[in-house]
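The data below hold one chain only, encoded as structure tokens and taken in the form predicted on its own.
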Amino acid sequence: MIEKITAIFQQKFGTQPAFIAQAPGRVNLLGEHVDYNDGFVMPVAIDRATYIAFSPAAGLETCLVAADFDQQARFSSDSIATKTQTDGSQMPEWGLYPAGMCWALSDAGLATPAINAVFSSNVPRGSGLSSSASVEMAFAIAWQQVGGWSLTPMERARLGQRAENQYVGVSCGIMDQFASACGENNRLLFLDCRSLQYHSLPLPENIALVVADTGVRRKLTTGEYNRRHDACTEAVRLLQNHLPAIQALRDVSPEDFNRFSADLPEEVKKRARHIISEVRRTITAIPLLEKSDMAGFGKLMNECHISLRDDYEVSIDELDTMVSIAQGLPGCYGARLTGAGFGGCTINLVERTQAEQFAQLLRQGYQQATGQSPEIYICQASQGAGML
């Protein structure tokens, strides 16, 4: 991939790129949809990433080439505000992520000199592996390199979240950008999404992370994601009549929810029940992971999928089929959808010695059930965004 973007850069700009940056995608083991509810999440950065070949540009115009689309976009500090290119045309959708990152950095008072850049990614788009966050974090590294300033990984993650919230228009939490920025080799991350304090936990050596792509793509900006965000906000507003001290669903215990949930509209109740039970599952998982109780951890993953399917209603038939097949295969401790849902991938916790056979059997089972041949990746927990 680095050879590809370097060759395209040479062809497009007539020189070798000065720098290469990368930022990984992520997969989340537990804590789904709780990051925008101030909850706790357990993601890992994976060994699939966005790569950028770039150099400072001579003028005031940034030129980006999206190798995966065979398209380019040009913008300046003036055109970013209107989400347009320098010729007045609309910014392509893929361009909103690097442009949004430039906007957020500039708005924070950081220098974002014009660059020439070619980028490509092997994080599948729309798959639930945070391709957008990996693009944002890779460009944050690029502008940090040419801008002469330095931020911590968490500071870059927060600005990436702001770009996605306020520029792209997706009401996401901090988890995706955090995992891409702060990932560690062979370790799981545990993040408190309110305090932003985090630490890493070792992944047992005998465990493989197997990601299975249903092939169904989703777009978060179509509104379903934001509607669930709004339902959580409404649940907090109504529950504050009984629990005035709460700030987010993270603050509501399952016991208090059971006492007061009758006051919630049915849909809002279901959304809140997922969040509150998922916060409890994520906390419960820590001691299980510390003592390498993968059967117990996997059981929580299975429960998470049921909750996402029935209460948060973000699963689809293909995800349910993939999970059901996986849970019946040898070596599988737990399986569930990962990411926002509505399509994309499942994450499977598998005994490492059986991972190859698991992937083969899962591929065969899904193809027999759906007629589709899925992409399946045996992944490793990897380092976060940085220069190469």
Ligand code: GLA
Given for the second form:
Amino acid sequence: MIEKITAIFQQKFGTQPAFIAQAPGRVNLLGEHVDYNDGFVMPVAIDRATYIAFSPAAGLETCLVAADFDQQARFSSDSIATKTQTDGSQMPEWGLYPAGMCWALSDAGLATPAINAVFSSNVPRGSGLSSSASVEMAFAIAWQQVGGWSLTPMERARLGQRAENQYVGVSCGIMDQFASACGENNRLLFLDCRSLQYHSLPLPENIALVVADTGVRRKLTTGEYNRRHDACTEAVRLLQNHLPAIQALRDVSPEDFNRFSADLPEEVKKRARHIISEVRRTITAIPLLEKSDMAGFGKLMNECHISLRDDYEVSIDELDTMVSIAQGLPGCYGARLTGAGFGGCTINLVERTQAEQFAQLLRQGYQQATGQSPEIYICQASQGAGML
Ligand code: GLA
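Given the form predicted on its own above, I would also like to look at the protein as it appears in the form predicted in complex with alpha-D-galactopyranose.
Once more the chain from above appears, this time first in line as the rest of the complex follows.
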């Protein structure tokens, strides 16, 4: 990857790049769709990342080459607000993430000098592994390098979220940018999305994290994600009639929800029930993880999938098939869809000694059931975004 982008940079700009930055994708073990409800999430940055070869550019124009699309985009601080390139043409979709990052940084008063850059990613796009956050966080590192300022990883994550919310137009939470910015080798992160306090926990050594890709791609920018967000806001508004002190669904206990949910519209009720049960699951999960109770933790993952499928309605047949095959295989503690849903990947918690066999049987089973050959890999918990 690094050789590839370096060679393209040399070819395109006629020199070696001065710097290489990288930022990983992530999987989330538990706490799905709760980040924008002030809940708790448990992601892991993975050993798949976006890499950027870059140098400061002369002049005011940033030139980006997306090696994976074989396309380029040029923008300046003047063109960026209107999502256009310097020649007046529209910014390509892939360009919204780096341009949005640049916009959010400059809006925060940080210098974003023009750069020449070539980037590429081995985080599959639209697969629930946060390819867009990894692009944002890698570019935040690049501009930090040339901009002469320094932010904490969490500050970069928050600006990345702002780019996604206000520039790209997805009402996402903080989880993906946080995981990409703050990931740690061999450790799982635990973040309180309200206070933004976090800590990390070692992943038990006997555990492998197996990611299984259904091959079905979704677009996060389609309205479904934002609609889920709106349903949660509506649930809070209605529940405040009974519970005036609540700020977010995180503040509603399952017991209070059972008492007061009768007058919620059916769809809003189901969406809120997922969030409220998921927040409870993440709270239950921490002590289980601390005492390496993988069976207990895996059971919560399985319950999470059911809740995402039936209450939040973000699963699809291929994800359900992948999960149910996995759950019946030896060595599997838990399996569920990971990320936003509507396609993409599942995350499987598997006994390390059985992980290879698990991957093989899952591949065969999925192929038999759907006729498609899935990509399945064992991933390593990795370091967050930085310079190489
Ligand atoms: C996407 C969003 C995150 C989070 C997940 C679901 O990945 O970017 O903020 O909401 O979906 O947990």
